[in-house]
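To begin, one chain is listed below as structure tokens, in the form predicted alone.
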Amino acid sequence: MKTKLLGRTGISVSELCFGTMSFGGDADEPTSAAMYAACRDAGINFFDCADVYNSGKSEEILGRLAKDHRDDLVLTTKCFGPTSGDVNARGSSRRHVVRAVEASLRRLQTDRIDVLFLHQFDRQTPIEESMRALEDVVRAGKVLYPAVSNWSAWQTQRALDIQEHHAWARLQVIQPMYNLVKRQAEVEILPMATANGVGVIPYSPAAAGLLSGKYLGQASGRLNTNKMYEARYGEAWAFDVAEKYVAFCRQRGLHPVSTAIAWVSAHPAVTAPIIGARNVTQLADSLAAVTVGMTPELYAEITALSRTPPPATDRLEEQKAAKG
């Protein structure tokens, strides 16, 4: 497993990063802490959470299996989803940044979180308030390295000036989708975090098992039961865009979760994608990606099985003659 910088940060993180969101969810503490161990041993040091994993289990079975050797690990959890009843324990308020921050903390059993992500953008708060929020828990010393997930490249811009014009702890990482069904991260979101040297460690890479081939031609699956992920990969082009694919890979010898996982990390703009799996014989195809070699010739036959996005001024001509 090789590592990389991490944005600005000077740390080294492996070229992949585990994500916990079944911690305590679809695999219980045994299966998580075999999971866990699995990717301890291929050389993972970078591992995802969320607050509202699970409701907070997630959290606690990281924190259980990482106490012991916490100082070897980057950790990172996010806020901003509903974490009770209350009407303010939500959102990116300053007061909420800093409860969940302390919440986190005692499940995680950790005294730091190396990296805190605000989960979603907050429209009811104002920006500057939200990267006080951040300003004051990496002061308090409780998180080393403020980030985002699922911003818009201008909200993440404007974010990165005022912090800039403050002179406070600058956006580190961002956490945005991208896989080969869903490219839109290629038009501003990559290009904006590359320009101010941002780590990018997006999630979903084999778009939720879809790119995997095994939901193709079934009339059930987690993309009809999920409404969450049949609103991201249910129209019927992504679909084709996963059988091309799937069938692609075959044709090569590739496994399709391993490649679809390896060409994500290809970026040059992306740090470490983002692995999940409800099991270890699952797990093992996403370690597996390190081994794909992705050559240049590969990544583009890949790349040309999707749509290419538009440019962000929708100049169609542009992007056609760039292409000579």
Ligand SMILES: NC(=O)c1ccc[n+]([C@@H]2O[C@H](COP(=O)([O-])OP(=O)(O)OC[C@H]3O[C@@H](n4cnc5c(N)ncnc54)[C@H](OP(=O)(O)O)[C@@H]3O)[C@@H](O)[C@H]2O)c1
Given for the second form:
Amino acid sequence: MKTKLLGRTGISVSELCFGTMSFGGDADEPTSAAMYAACRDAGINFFDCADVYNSGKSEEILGRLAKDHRDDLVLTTKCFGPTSGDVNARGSSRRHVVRAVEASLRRLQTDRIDVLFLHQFDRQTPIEESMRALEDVVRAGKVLYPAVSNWSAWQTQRALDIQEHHAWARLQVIQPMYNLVKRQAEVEILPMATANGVGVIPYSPAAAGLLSGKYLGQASGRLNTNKMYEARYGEAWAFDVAEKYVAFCRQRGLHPVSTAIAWVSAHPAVTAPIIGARNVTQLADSLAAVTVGMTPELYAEITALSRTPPPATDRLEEQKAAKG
Ligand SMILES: NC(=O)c1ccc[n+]([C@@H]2O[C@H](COP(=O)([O-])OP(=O)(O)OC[C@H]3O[C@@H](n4cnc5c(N)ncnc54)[C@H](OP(=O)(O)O)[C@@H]3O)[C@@H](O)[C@H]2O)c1
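To complete the pair, please output the form predicted in complex with the ligand; the form predicted alone was given just before.
Expanding to the full complex; the earlier chain stays at the top.
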């Protein structure tokens, strides 16, 4: 497993990040521990988490697994989602960010969070307030690097500009959704990240399992048991792309999950895709992404199986001309 520098920080992270969303949910504690051990054996030092994953259980399990060698790890967590019925226990207000960080530190059994993401954009809280809150938790030594997830390019750029203006700790990482059937990030988000030297750790590189091909048969998983994922990937064209993609992989002797992750990794803006799994068998296919020989030709062939998102300016003519 290679390592890469994260954004403009001096820290090196493994070229794959492991997402712990299944810990304490689809994966019980022994299964979570087995996946964690497999990741460490493969050379992963980078683990993604969130306070809302399985109501805090994911952070608790990760904390127990990591505590003996905490200094060898780069841990992320997130805040924004509701953590109780209290009207203020959510969002990116200074009040909630501070309280959420304290609660995450307790569950993770650590004195610092390496990377803290604001999980979604908060339409209710001014960006200035959220960035000041991030600055405060950094100054307090509780968080090392601020980050955002699921923010649009303009929201992220605005945040970066505010931080630069005040000389506050800058966003070093973003976490967008990105895979072969979710390519919106290519239009504005990834170029914005490159222009600012911000690290990118995209989630759902295997389209939450769609690109494994299992939904082309009778399999059950998130896409037919979880309403949010059903809605996210429910468009017929995404299934058509998955079908073409899986047939292509079979023809070439490639594993569809490993290759889907390698395709995300190959984008020059990407630091490390965040892989996910519910057991060690699934995880093995994701870890094998680092062994896929992703040549520029293979990358172009896979990209051509999917829909290219329209350009931000709507000037299709130049996009077509650039393709030749
Ligand atoms: N910031 C955010 O808003 C956000 C959102 C989502 C995820 N994330 C992060 O990103 C991480 C990864 O996301 P993700 O789980 O969606 O990533 P993913 O790699 O696209 O999908 C992983 C899922 O694909 C299926 N899968 C994987 N390998 C398979 C195989 N060999 N055969 C059949 N199915 C297979 C499994 O689905 P089943 O479990 O259904 O079997 C597995 O849970 C999460 O753990 C979390 O840390 C962040």
